[in-house]
Amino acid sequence: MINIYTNEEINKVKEAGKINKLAHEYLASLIKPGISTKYLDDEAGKFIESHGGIPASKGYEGYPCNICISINDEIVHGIAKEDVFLKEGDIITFDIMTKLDGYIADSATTWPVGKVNKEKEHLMYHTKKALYTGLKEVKAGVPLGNISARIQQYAEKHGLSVPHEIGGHGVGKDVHEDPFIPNYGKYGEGVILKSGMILAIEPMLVVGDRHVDVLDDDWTIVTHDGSNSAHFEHTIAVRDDGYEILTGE
């Protein structure tokens, strides 16, 4: 089933989207060479409870961390390690869940750690460009595909693969609720769109082929060819004439 929420509950949902906004933009100015991602979940955390939210990837599922940090062919759900250390040239992935007052945000973002190369630089600008490509498809009475359609043909343009296997996905009171969100699909197919529908959608893209492995931790999602991937999400509320972002711009 897909929850309709009420305008109260968007508005409950865009404020804890404001934390993780900030949330991002505090961690971005922490990266440089050298410090753990271990020290990077840790301030997410505090960053997060400070502002009196709650980070909702603690514990969900039994997942260790405060939030996903994923590097380089890591695509998603990365666990923070003391003994893992940011490289000049990496990309970092920071993609967070804040629950505030009952209502959950889900935001990603992709980041260079010092100067990259141009293949990393074409991957990030891309996957975001995607990212706001497919959500120009959103508003009531749409079809779901047409989102995804839009996502892979922008990422295929580009020299891009999809990975089939992880999407979007609904998102609200629970972490993970329906709709799934493939990033790729038929333009006319899926379920339609109603205004009031809170979705999370994210662009996860690779410079390699779509396939993918999961590590022996059971939780980091990896390109199975050793390329790189970035990743770029919004939690946006589908409205009559188009669509609000909940987790600031």
Ligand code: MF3
The other form holds:
Amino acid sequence: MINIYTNEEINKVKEAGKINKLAHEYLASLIKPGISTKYLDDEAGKFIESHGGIPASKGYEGYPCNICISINDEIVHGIAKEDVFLKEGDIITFDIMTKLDGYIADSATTWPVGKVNKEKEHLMYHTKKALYTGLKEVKAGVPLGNISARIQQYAEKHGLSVPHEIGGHGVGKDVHEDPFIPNYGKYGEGVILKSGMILAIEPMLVVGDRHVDVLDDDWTIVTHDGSNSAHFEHTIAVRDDGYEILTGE
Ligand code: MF3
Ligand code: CO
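Right, the form predicted alone is done; let's see the coordinates for the form predicted together with the named molecule.
All chains and molecules follow, beginning with the one already shown.
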């Protein structure tokens, strides 16, 4: 079942989303070679809580961290560690869920650590563009598949691949709600979007082929071929004439 939210509820997600946006900026300001991912996760938890929110990923189906931190070939759901340190040339993704007053916002950004190579620049630039390109499809009355197809088309045009096993989702009261939103698909297919749906749209694109593995920690999803991955995500509300971003521009 896909929830339809009132404007009042949408505003609550937007309040949570403001904390997300600030948390991304704060964490990005801490990035430098030598710091551990655990340090960043601890800082994320403190930041969210000091703004009145709850890190909603923590404890979700047993997930152990405040936010998801994924480096290089890790696509999503990476786990922060005391003995994993950022290196010059890495790319790092923060995937943050903040719960505030019972409502959850979800957003992800990928950042360079110092200077990164051209391949990583290309990947980050076009993954972010894929998100905004997909969002152009969003408005009430449009089939969900149009968003998926648009993201896939954009990714492939720029030589990037789309893993099939992971994608976006509804969000609001729960971390993951219906519908699942693949980053590949066909125009004209899928449920019809309605005003008041809240969706997390999140292209996770990879440089190599689309196949993924799950690490022994049962969480971290990595590319099978070891190629790099980037991830950009916003939570949005579907409107009659388009969409409203709830996690900051
Ligand atoms: N933001 C992540 C997603 O959309 C979910 C984080 S909770 C986790 O998949 F437990 F799954 F990590
Ligand atoms: Co998400």
